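One chain comes next, on its own, written as structure tokens: the form predicted alone.
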Amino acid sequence: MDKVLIEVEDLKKHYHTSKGTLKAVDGVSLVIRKGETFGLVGESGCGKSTLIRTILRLLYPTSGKIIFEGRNIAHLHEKDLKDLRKRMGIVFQDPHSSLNPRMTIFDILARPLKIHKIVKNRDDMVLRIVEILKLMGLQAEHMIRFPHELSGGQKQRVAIARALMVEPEILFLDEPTSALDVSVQAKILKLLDKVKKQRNLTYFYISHDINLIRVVSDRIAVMYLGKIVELGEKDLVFQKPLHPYTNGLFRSVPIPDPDVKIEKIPLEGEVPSPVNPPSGCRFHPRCEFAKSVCKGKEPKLMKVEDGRMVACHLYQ
């Protein structure tokens, strides 16, 4: 697991608008290793869902750059990501939106066979698409049906199905079982441990679900405004996080108990604008522990005890 997949190292994707520019993801540096489950979670908004399209180049980068097994590939022309595309996968948030209404479930599984030449005739493309319909707990007979004579789990399951057709190293997972039920989320979370312990995959999971961030990590990022304020090995984050936006995160999550109080209201005020974030440390308007240096000057990520990473004045 100690062998590095990407680094991104000060990327950023900023977007001009009317009212100034929109820093969606403004200097995030990361690594994420080969075999490891890694979390991202934050508010919404904080940019998490452009992060990972920049890292995939599904989004052109402002600047920075994306080091995949030792390439950079945050610069290169399209035709040049098409090798790159059956590498990494991504499985989008809502399935009734990202698969195609007007295609049947075998056209939406053909797609990336046909489009990589990854099979040679018809007939290997049909076993392919049934061994990875039963790999999903799915029937050979749904491969006839459209999007819309599916359930939501069965719908999510058919685009997890799509991300795995190219046999890809790497599966972003951009918060792929909020638009589902309870009762179907442990299923499709189940469903995806089993396949990347089958495949030997590197998840990527980004939530502001943050019991299930904890649950499927093994390492974890928190990101406030555009930037990484905290990341380290999950079980020490979650034990003692050092950040006070991390701590504030964490405290905000509702105990199942009626009897136990919340004693203070753990983040106070509104998030600020990514248009016009505040100078220094962009989380001090809202930090209980707030000094003048932090409207000052902006923290740098840098590492701390157990080997975590936190961009604080309190730890420089």
Partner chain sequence: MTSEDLSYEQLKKEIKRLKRKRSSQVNLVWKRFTKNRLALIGFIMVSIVIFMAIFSPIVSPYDPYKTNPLERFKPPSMKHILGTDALGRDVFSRLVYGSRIALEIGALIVLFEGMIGISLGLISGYFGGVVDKVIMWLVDVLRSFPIVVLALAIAGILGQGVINVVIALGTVGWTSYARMVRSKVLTIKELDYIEAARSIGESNLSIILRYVFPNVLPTVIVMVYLMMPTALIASATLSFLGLGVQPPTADWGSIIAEGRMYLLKAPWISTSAGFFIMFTVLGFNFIGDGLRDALDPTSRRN
Given for the second form:
Amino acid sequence: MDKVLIEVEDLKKHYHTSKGTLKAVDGVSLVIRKGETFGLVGESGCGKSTLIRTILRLLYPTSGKIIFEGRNIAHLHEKDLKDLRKRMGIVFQDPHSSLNPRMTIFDILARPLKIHKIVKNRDDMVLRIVEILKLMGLQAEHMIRFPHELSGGQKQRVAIARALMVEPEILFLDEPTSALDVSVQAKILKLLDKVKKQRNLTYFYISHDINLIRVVSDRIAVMYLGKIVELGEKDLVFQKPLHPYTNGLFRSVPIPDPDVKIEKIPLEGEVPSPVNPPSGCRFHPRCEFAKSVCKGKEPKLMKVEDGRMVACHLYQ
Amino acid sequence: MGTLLEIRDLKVSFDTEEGKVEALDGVNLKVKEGEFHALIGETGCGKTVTGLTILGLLDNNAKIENGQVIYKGIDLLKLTEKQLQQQIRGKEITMIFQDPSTSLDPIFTIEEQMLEALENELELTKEEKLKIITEELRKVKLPDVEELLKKYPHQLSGGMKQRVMIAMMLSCRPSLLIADEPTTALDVSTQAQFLKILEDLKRETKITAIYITHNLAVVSEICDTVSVMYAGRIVETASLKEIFLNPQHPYTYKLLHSVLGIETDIEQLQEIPGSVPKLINPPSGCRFHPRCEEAKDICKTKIPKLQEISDGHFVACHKRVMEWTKC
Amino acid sequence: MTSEDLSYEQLKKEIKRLKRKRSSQVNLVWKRFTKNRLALIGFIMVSIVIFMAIFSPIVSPYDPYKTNPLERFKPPSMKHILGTDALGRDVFSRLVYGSRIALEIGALIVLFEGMIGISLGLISGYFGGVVDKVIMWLVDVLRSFPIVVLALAIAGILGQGVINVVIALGTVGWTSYARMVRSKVLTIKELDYIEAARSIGESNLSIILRYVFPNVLPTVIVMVYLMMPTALIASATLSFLGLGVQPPTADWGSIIAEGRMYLLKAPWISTSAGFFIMFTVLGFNFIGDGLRDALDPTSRRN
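Since the one above is the form predicted alone, can you give the form predicted together with the partner chain too?
Let us now look at the entire complex, which starts with that chain.
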């Protein structure tokens, strides 16, 4: 459990736009341990999608280190990435757009096997595909279908199967259930949980759904405007969120209980643009505890107690 | 509290290339004055179609086969397009949609669009209209109203657009608001702000609302009554507390227990076997029977009626109704 | 069905069903297409022209090249449905043979410009950056010339003849394909399945061929039908101006040119040739519009 799988160090991904530099990911450091489920939560535009795509090297990082199994992959050349593609997988949010509409399910699942030359012959390939379909709770006959003939939940199962085809070490899950109905969501989450235990995988979930992250994760991180503001063991963070943003965010979540209502508006205002973000602590204009130091100096992500880190001047 | 809107045995079908889709099959719904009535269900259960039917906004390939929509004593389905446009839409009943950016016209400023919404108010001068508009925008807690009026929709964030929509709709002082997944496109913090605004409105203006959503947590924040839809029918209607604490229909029960937040452990999440049926060829009898663990023979043949089993608690399930009549 | 009880034979059966399924998708498009009355009329019109082209010797009552000084400038009659020309040749027979040349040249032009345009459009849209800028600059430059004038210049340099007509028109025509394909690629490129393809290690070439191109294909098919008329008219124009197909070859453009001199004396020569061109062009346009609606039902409204 304590073996480090991925170590990200001061990772940055900046874009040049006509309005200025957009700092989508701006100095993120974190560690993913082998076998854990890591949950990253944040609102739209906080950079969580960009972060995992950069770790996966679907995007080229501006600076920083990504150490995967002892090797820095941050600046590997495009053509040296093929081996990496076999070891990390990703499942996208919207299964309707993540499957090529002109390929059958068989073709979709056969591609990873062909690219990485994993199987010897066609019979082997068919067997592998039938096996994974079965693991996903689909039937062999689904392989002859096109994506549009399947329901949303079935499509997402195919997308998961595609990512698992090459037997990766880690699966990145980008809001894997947010496009699905509640009852389907429950099924997909249970399926992912089962597969993780069976294959001893590591999961990296990202989501804006705090309840989801709470249910699936071992450790969580909260992201705001390109930076991680809090990170730690799930139970600790949920019991007592330290960063004012985390606290406000958690209190914004409606609780499905008729007796519990959201008290006064927990977070006023809106997330500022990541182009020219506020100085110092990026949360200071919305923070009720902001002091003068918060405007001038950027707080570092520091360990405050065992198993948790926070980036806030209140604790430093 | 009197009944503001009543839907009786509404049947709506769609002609598609694959065949006839029975989108609504005998929907019965009573919305009381001043309440927030939630219409919940999964994709394709007919909740949006219900909302659109009330306002006569269905597509051309839709056909209303049967039923009445009684609003303040008038059957809305009998009105002509012109009557609906002049007397009902905007004035009496308004609807807000999931994606605020598609409801606002990108080439007009907020001020122009809000004035447009008031164009039927002939007795008001422009100054009076502007006064109403600023007032409404302040009510939804939008900052810098004067500046905001000169802006175009793309200059606003999603949450602000949704608030502008609310303000626009309020300026016409409707009696009934139909909100179709209004917070689904918003972030949690903006959603919380939006829900607060709705709550204030509810308290101050006594407006009635039909709140269409799949999100049970949001429902528990602001709704009073909940109707659960499944495959084109209403399977259960009860007060918010009853639905959460004493769900009767097996579908309602399962749905509640697949919500994250009610269940906090993956192991405890309930699964509903099978998937939502296609409405081209829906299951006979109770449409939930193929997925129901308690289904009996009668469920396969006979359509269960929505029956009151305790004060204000209606359920359409053979088994539950039988149990209730026994005791 | 599970992997244990699924024999190889059964799988083969499944694959067969898959093929039937594929054809049922074609059926759906065909059903939508035939529901559209104009498209069906277009289909019949083009079929007639194709039939004439294939069976020219059977359809035409006379030899299109046989001159007959005794039968000059005969107006349409039972003997010569569309009359005769200055050399006494049967106009209808010449027009029937002309459909061969017209379709041949049309098909060659579309093939030529399509291949260049689609490849460059794919490359330009997918890679973007400098490559995109250069290709689109070329497109803009070529398009800023009036098409026929440019083709005229090229035909003037290369000389007369069928192949030169194809090259001349194709040099300009590919720009339409490139633009259309590029804009389609730009939208497809943003879809998750392209990123998903990269995440499993697909190469750029494989992504273009397996993921991008198949999704551009419906647009291209429609494009081909809509570009065919342009090609037909342009090639007829070149022939009319004496730079394309040379007399005495029976070509619609040159028939109009020949008839032009006798427009008052024998108006049937040019007008019937004009009608044949219009008929074919209209047919292809109807098919193109119908196909667009059938392949992409979302764009059907309005």
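Positions refer to the first chain, counted from 1. Here, rigid core means the biggest group of C-alpha atoms that superpose within 1.5 Å across both forms. In this text, all values refer to a predicted model and were calculated from it rather than measured experimentally.
A.B. asks: Would you tell me if Gly70 moves between these two forms by 2 Å or more at its C-alpha, with the rigid core held superposed?
C.D. replies: It does not reach a 2 Å shift.
A.B. asks: With both forms fitted on the core, check whether the Cα of Pro254 differs by 2 Å or more between these two forms.
C.D. replies: Pro254 C-alpha, core-superposed: shift of less than 2 Å.
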